[in-house]
Structures are given as structure tokens and as C-alpha cells.
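Here we start with a single chain on its own, the form predicted alone, put down as C-alpha cells.
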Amino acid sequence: MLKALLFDVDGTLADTERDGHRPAFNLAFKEFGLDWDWDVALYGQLLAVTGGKERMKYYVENFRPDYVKPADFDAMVAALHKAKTAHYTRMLGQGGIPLRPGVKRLLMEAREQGLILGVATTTTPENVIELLRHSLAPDGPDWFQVIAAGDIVPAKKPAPDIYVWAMQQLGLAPDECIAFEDSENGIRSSLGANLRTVVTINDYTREHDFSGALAVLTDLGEPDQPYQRLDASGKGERGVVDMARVQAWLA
């Protein structure tokens, strides 16, 4: 029996990566006097690594062999990430980043039916809360019974730990939940936690491997903007993802 819907955030609830996190990183770099600049194409490569602090370290190791690390490099990265989060939340407060098609509609329907909502993400709790508050509803964070985010577990996606932790907090088993993801690292994480998973792709992830997904979609769809299904088992299917559709897929 389905009891809970667990959502990734960046790229799944909203297209935050390209036009939110990326420019926020660049503002932090500028603030710290660094000549680092992540354009759209480069950021697509960096998204292979989950976690902002991990992403910066990966960038230095793989793209900036000329950069001489200071003795307190780890502390600097942590400070950079804190500054980046501040820039990102300020951007949200100035107008928000819109939720993806169908997200608010599905969340509202699930709540009306008494289902539990949860978040499982590698982004920081502050980022999640501000996105939900500004892009969903002023009480958006309260819609979710668990917000598993950031460094709450040591191993980030594609490790399954964040989903396992979320389910532990809810006291639920994998067969009582369904996950919503947007990336290969995300679905590796959810499948590793034995969760059935619906994928909504975005510009950065459309070429990823989503083997094992329950369904792969362009988005969750709206009545005037239906999703298109992309996986072989349902290719060409169009519609909106509502709870009836989810239950039919699970059956």
C-alpha cells in the first residue's frame, strides 16, 4: 500500500541547477576573489558529482591544475559553500525559481488523499526550505513530514543512504513509498534503497541512464501541457501524473 511520496529537489521539484545554483556559485567565487567561472556547459559536467562542497573540490582537481590550494582549503570550501547558499536563498527571495510543471498539483492531491510527503536530497536544508517557502507556499516546508537534506548522512547520492534515512524517520518500508528523481545519480540512489522511481528529465540529464525506472517522463504534466513518456515500455504516452496514474504504474 502506497503511503509516501519522496522527492529529490534540484532538477525534480524545480529547475534550480542551471539558473539557481550555478550563478550562486559564481557569485560566491567572485566574492572570494577567485577567477573560477562555471558556464552552462561546464556545470553540466560538474553535476556528475553530488554535493556542492564535493563539486568544488572535483572542479579544482580536474579542471584547475594551476590552482594552488591554501593550507585551509577544506575550510575555504566550506566558507564558499556557505556564501553560495546565502546568494541562492537571496535569489529565491527576490522572486523564486518556479516549480516544474505538475509538481504543485501532484503535491496538493497527495496531501488531500492523506499521503505522506518527504524530501531526499543532497542540497542543504536551507536551500530546500527557502525553495519550498518561496516557490510552493509560505507554509511549504510544513507539507513535508521529513526533509532529509545535505550532510545528514555522510555518503551522498548515488549512495542510497539519504533515502534509507528518510524512510527510517517515517517508519516506512520501501514498498510503501515511491521516489521522484531527475538524474542517474538520483535513480541509482533510490533504486539502491529499493524504491520504485519515477524520473522527470531536464536539460542536464536527458542523456542519463535511467534503467530500472518505473517511468521516464519529460515532466509531471499539466492539463494544458501534458507530459510525454520517454521510456520504451510506455514511449509516446501523454498525460498528467496524478495519484490515479501513479497507482496504475505501481499495479
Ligand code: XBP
Contents of the next structure:
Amino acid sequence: MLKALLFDVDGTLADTERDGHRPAFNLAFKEFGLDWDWDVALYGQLLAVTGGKERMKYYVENFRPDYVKPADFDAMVAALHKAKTAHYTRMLGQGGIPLRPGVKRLLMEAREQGLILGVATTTTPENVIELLRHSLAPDGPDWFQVIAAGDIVPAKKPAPDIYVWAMQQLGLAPDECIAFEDSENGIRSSLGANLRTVVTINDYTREHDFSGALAVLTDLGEPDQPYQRLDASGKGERGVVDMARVQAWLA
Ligand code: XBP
Ligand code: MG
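Provide the structure of the form predicted in complex with xylulose-1,5-bisphosphate (XBP), given the form predicted alone shown above.
Full complex below, order starting with the chain above.
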């Protein structure tokens, strides 16, 4: 029996990467006097690695052979990441990043039906709280019984650990939950935790491999803007993802 809906955040609840995280990283780089600048295309490549600190290290290792690391490089990355989080949460506070189509509608319906809501993300906890507060509702964070985020587990997605941790907190088994993801790293994590997973793609992830997904959709859909289903088993299907649709997919 379905008891909980577990959501990824970046790319799934909102399109945060291109116009949120990316410019926040760039502002932090400027602040630190670095000539690092991540354009939209480069950022797509950097998304191969989840986690902001991990992503900066990956960039230096793979794209900046010219950069001479200071002795305290790890501390510098941590400081950069702190600055980036400040820029990002300020942008969220200015109401900059709306939720994706159908997200609020589905969350509201699930709540009305007494289902549990949870978050499983690699991003920093305060980023999630600020997004939910400003883009969902002032009490948005309280809608979620568990917010599993950031460094709470050492191994970030695609490792399944963050989903496993969220389910442990809820005392639920994978067959009592469903996950919502937008990326290959995300679905590898959720499938690794034995969760049935619905995928809503975005511009950065549309070419990813979503083998094993319950359904792959453009988005969750609104009545006046239905989703389009993209996976082979339901190609061409249009509609809105509501609880009846979710239950039908699980049956
Ligand atoms: C999200 C991420 C995050 C953000 C940056 O992945 O990859 O790293 O881009 O967040 P997912 P921080 O959607 O799979 O959770 O800078 O706060 O780490
Ligand atoms: Mg994501």
C-alpha cells in the first residue's frame, strides 16, 4: 500500500539548476576573485557530479589543469560553497524560482489524502527549506515529514543512501513509497533503494537514460497544460499526474 511520496528537489520540484545554482556558483567565484565562470552548456557537463562542493572539485580536476590549488583547497571549497549557498538562498527569497507544473497540485492532493511527503536530495538543507517556504507556501517545509538533504549521508546520488536514510526516518519500506526524479543520477539512486520512480525531464536531463522508470514525463502536468509521456510503454499519453494516476501506475 502506498504511504509516502518522496521527491527530489533540483530539477524535479523546480528548475533550480540553470537559473539558480549556476548563477549562485558564479557569484561566489567572483566574490573570491576567481576567473571561473560556468555557462549554461558547461554547467550541463558539470551536473554529471551531484553536490556543490563535489562539483567544484570535479571542475578543477577536469576543466582547469592550469589552476594551481592552494594548500588549503578543501577549506577554500567549503568557504566558496558557503558563499554560494548564501547567494542561492537570497535568490530564492526574492521569489526567483517557481515550482514546476503540477507540483503544488499533486502535493496538495497527496496531503488531503493523508499521504506522507518526503524530500531526498543532495542539495544543502537550507536551500530546500527556502525553496519550499518561498515557492510552495510559508509553511511549506512543514508539509514534509522528512527532509533528507546534503551531507547527511556521505555518499551522494547516484548512491541510494539518501533515499534509504529518508525511508529509515519514516519507518517505511520501498514498496510503501514512490519517488519522483528528474535525472539519471537521481533515478540510479532511487532504483538502487528499490523505489518505483516517476521521472519528469528537463532541458538538462532529456537525453539521460531512464531505464527502469515507472513513467517518463515532460512534467507532472496541469489541466490546461497536460504532460506528455515519453517512455515506450506509454508514449503519446497526455494528462495530469494525480493520485489516481499514480495508483494506476503502481497497480
Ligand atoms: C542536485 C545537485 C545539487 C545542486 C547543488 O541533485 O546536484 O548538487 O546542484 O547543491 P539532485 P549544493 O537533484 O539529484 O538532488 O550546492 O547545495 O550542494
Ligand atoms: Mg534532481
